[in-house]
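Next up: just one chain, as structure tokens, the form predicted on its own.
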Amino acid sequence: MADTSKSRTRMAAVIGSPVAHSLSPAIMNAAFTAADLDWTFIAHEVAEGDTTRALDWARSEGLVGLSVTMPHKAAVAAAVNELGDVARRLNAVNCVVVDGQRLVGHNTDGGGFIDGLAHDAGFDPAGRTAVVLGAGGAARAVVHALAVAGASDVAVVNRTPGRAEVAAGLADGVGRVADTAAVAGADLVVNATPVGMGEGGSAMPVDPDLLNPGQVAVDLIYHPLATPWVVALRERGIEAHGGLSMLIFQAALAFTHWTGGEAPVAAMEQAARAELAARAAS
């Protein structure tokens, strides 16, 4: 674990616009306690374009970390020091390691969600075929992991054909542009798209009955915890999953490279299904 002997209490945060609704302190506050860490973990509000005012921020105030959201996950990439691999290739930063002045930058969006995906359905990519429904930021981050992690094939379907072959590009060998068409023979699809989100939200990405029974699909939608697709896929006894355990995953990707230990996944994941069970209440 990372050093605590100092005895002021250590700093992290996340960084976004709008920032206010993010489980993210509930989260990391919850896994710094339950790692019994002397460390706090604040929302700090920054408007498009003070990217790098807020990375000097983090660097005077020396925090130890940055979780960084919409929409400055591209600008990070560019104003940081160093870049880990998936970051570089992916063009965005979702996590930040504060070293004195030095800023290093990791994306674990992806790894989040094949951490969440063997959590939920014990699935392993390798060797499977997967669509993805969308072309943005998260879409792009798990079509790299499913690569990576040994898909054999992995579609994405799109509106828009060029953002569809960009995303498809970063699964190196195995990406390709598609229609809906691909989800009935799929063993895995993901929707990555903001189609249902929102409490009342009732469009889906897709038909559910283009999926059958055998698939497995998740929606990285987390809030709510069930779309409206994912509660149409199981009353058809498709496996189908929200994007909870994405979020809290590559929470917990980026404990480990804050303070060099496990994250407590189990605590982390308590504290964000409070979270929401409160906002709902609200």
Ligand SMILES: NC(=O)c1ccc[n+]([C@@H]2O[C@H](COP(=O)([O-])OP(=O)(O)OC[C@H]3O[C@@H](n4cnc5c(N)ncnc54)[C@H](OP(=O)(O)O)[C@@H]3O)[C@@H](O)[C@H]2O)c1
Contents of the next structure:
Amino acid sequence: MADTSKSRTRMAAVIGSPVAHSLSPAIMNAAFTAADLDWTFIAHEVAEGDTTRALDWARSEGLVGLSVTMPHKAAVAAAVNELGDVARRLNAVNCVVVDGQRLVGHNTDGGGFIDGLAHDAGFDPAGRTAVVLGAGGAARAVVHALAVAGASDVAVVNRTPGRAEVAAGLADGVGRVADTAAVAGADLVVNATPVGMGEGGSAMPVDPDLLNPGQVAVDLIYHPLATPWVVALRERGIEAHGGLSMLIFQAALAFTHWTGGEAPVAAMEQAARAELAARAAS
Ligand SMILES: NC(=O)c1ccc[n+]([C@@H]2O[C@H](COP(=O)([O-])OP(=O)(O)OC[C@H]3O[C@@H](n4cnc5c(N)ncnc54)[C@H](OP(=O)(O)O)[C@@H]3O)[C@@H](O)[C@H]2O)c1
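Would you generate the structure of this protein in the form predicted together with the named molecule, following the form predicted on its own above?
First the chain shown before, then all remaining chains and molecules of the complex.
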């Protein structure tokens, strides 16, 4: 582990397993550089079950903060000293602020989704209807955030109905479980399943012919940047976006938690795209 105790350079890290392919170091180091901060961001592999030890490491090393990815989001929520409202509701933390020995856990995934949606599509969920495909961690964050942002109806479609119920329950008063037929009438359709992830696939989370021009679709997957579903929707004249903006904007909210300042989003996006292009070329 890096010893930062004698250095003036401050450090932040992403913890997860596996974490080697995380884009967070590229995105966050670009942000620190653009903001003229003498801070550095590393990827720190932490095995499942070692969460508490990783949090102790963050305290003892005087880290600025942590990003948290799979499989630690729930374990960190259980172990920090304090939780923000969204993290408490989702029982999941993706961003920790280290304040001396005190750790405060936040969840910026849903907020990042809403900010990314505004950035990519100029879409404000207030008074609009949405369908979310999937009911895992990403889906739950999105369902909750859509309801907080004022969506009038949030329908959850998932292959395991019990998990759909749990996710829909996070959209107070406007959440419900639905089947794929709901996709046809929604203002916004979000894929929060991994179907379509990776190179060379052709799988789709839902038939693109169920959607029509005028609807907006977002696939949370960012590898590839445009999934087969996104490509098929665009071919049908439907506005469709990938998941890179959610990734950038959840990181931007973490940057603000750590620094108190506004994140240099353009530099962060440029770094993410450059890193993905470099990986694709290697
Ligand atoms: N852009 C971003 O910043 C961002 C952030 C987080 C996640 N993501 C992406 O979002 C996706 C979901 O991530 P997660 O963390 O929420 O995963 P997760 O917790 O494992 O949940 C996956 C969900 O997808 C469903 N699912 C999985 N395989 C399926 C299949 N073959 N057919 C139908 N449904 C299937 C699962 O259904 P069951 O409930 O029936 O198992 C579950 O509801 C991933 O592609 C991830 O890369 C993107």
